[in-house]
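Take a look at this one chain, the form predicted alone, written out in structure tokens.
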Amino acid sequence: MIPTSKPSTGKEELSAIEAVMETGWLGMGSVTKDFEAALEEYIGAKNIIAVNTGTSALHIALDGYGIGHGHEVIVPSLTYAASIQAIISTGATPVFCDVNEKDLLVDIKDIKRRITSKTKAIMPVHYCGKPCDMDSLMALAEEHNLVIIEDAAHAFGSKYKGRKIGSFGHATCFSFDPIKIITCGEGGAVALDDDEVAEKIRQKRILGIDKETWRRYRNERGWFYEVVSHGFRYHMSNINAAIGLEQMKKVDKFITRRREICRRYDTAFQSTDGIYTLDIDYSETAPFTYIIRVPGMRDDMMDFLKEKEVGSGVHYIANHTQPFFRQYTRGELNVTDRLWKEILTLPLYSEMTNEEADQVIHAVTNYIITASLTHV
């Protein structure tokens, strides 16, 4: 079975834990640092704070900007339930807004519709790791003084304008789980610019204690500590870090390999009767999944490809039809209703050969021809 995804990962990355697990310092320390230091070069952001998963981000990243009780967050309902889950955690009401049909991204218009007095915060996705419409929603942030907190679990690597996700705006979430474009292991980041945030956000991923941070970052460990603020157990391990260092001297191949693929898959499905691909420019995106829209016969092909041994999988189940979220929907989503039932996630992941990509190609354009046969 060709898998939907999975991560590359291999012996420098075994050498790297072996190296943590000899100095005995296992917790946030002095390879968090280091990994900090990596991505901030990479990016080109002033400050980025390492965490140990990326909803802990989401959720640390609104909580340092003083979301909160009495509050909403405009967020896609067409995301993971990782994005609303952050924003309930703060205490602040989620609100659901439409996409595109071209590409999956939030759609500006709507989002200026569902704008209210208690709007405090907008979470674009940068769905598939093409970035949201930035210029825009910077605009309508500034216009009602908002805060943008960008869920950019695709985008890691990523380009608007020539400017790398995370190197602008006011806060960039990451994820670096298992199957991300790097890996972690687990883990997650924050970038932002704001200097007095970013501390917050620092003393709040280890429970709100200062005064110890730079004893951790030279695998230091002292008795005196000041808890100065609520926070929470969110940081990263000098475990996962280190994975996360080898990873990044992989992640502009890693990236490349998965352009080359999407443009692959490109070419053999936008001349294909029956599927939709989405519109993305992948000399800026660094693409975490690849996504066509199968109107009418999504599941019928996800049955098809599990026969001819090819994952696939859907990305995502619209929120605001989840039992638990329903109780934030307000207004129609006619775009993201109609959408969700169509979108499939084929196989795409880093070290994919291109006869495993040809064998997916295979079996999606078979089985257009056997439906098509079918229906005749």
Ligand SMILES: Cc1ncc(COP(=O)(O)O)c(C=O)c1O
Second form
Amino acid sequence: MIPTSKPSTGKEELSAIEAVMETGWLGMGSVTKDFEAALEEYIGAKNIIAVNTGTSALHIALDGYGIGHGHEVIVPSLTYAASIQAIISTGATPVFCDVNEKDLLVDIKDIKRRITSKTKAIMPVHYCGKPCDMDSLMALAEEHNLVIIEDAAHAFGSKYKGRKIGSFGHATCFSFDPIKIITCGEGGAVALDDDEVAEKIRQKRILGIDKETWRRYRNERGWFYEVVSHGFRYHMSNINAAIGLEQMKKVDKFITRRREICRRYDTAFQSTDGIYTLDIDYSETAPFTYIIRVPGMRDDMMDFLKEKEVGSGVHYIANHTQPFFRQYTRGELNVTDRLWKEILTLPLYSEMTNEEADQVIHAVTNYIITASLTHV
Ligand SMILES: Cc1ncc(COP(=O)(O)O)c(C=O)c1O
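Beyond the form predicted alone, can we have the form predicted together with the ligand?
Zooming out: every chain and molecule, the one shown earlier first.
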């Protein structure tokens, strides 16, 4: 079975974990600091704060900017449940917005319609790795005094108009879970320019304890501590950071390979009737997932692919249809309602071979031929 995704880890990551174990300092420490420094350099970000998951990154970034009870945060319904739960965890209310048909990125016109006096933030999702229209979002933020908390879980290494995602904007949140472009086992990070908010987030990441971060970066523990703010236990361990540091040595290779596979898929599917590819420029996008739209055939195609030993998935079930999130739905989400039933995620991972990609292409196009024959 060709899986939909899988991590690319090897002996280097294992040796790095062993090295951390030999030091006896497994929790947050100097390796976490080294990982943050590697991320800062790669992204070109002033501050990177490593945390234990991408969901924590989103939550702590919102919290760091003071988003909470009585506030509204605009977020696409078509995203992972993590984006919505992060907003709810602050006490704020998620307000679902629609997406564009061509690339499944947030529809800026729809966002504008949903801004109220309670709106404090927008959480755009750089879906599949393609950056949202950041110029328009930043202009909107300026006009309405909003914060943009970018969900860049899919977009580590992507560029917007030549600049790496995370090197500009208010706050950008990455995920390093097992199937992301790079993994820490589990992990996440917030990238931001504002030193004051960054310091607040650093403190909140480790239970609101003053100076704890800086002491731990030297692998030191002291008996005296002061809790100076509300906080969480979201810090990243040396073990997870060690995996991430090794992955950083391979990141460009991973991205190049993922782009090659996506272009191979695009070439095959753009000439196949019944399949719609997303409008993505892979010279700027570091692709996390490869998604096609197959109106009227999605579920049958998934069954067929399974028979042919090709994994597939759905990213995502629209959140406004989820039992717990339905209470937050306001107004129409016409594009999302239609598209989430058409989207299909095909296998994509950094070590995928051309033969595997061709097996996927063959299975998908075979389904289309079989389906058209049975409809004649
Ligand atoms: C769009 C999006 N946001 C947030 C997250 C949360 O990241 P994590 O799994 O590291 O908590 C994910 C993870 O899959 C995601 O895809």
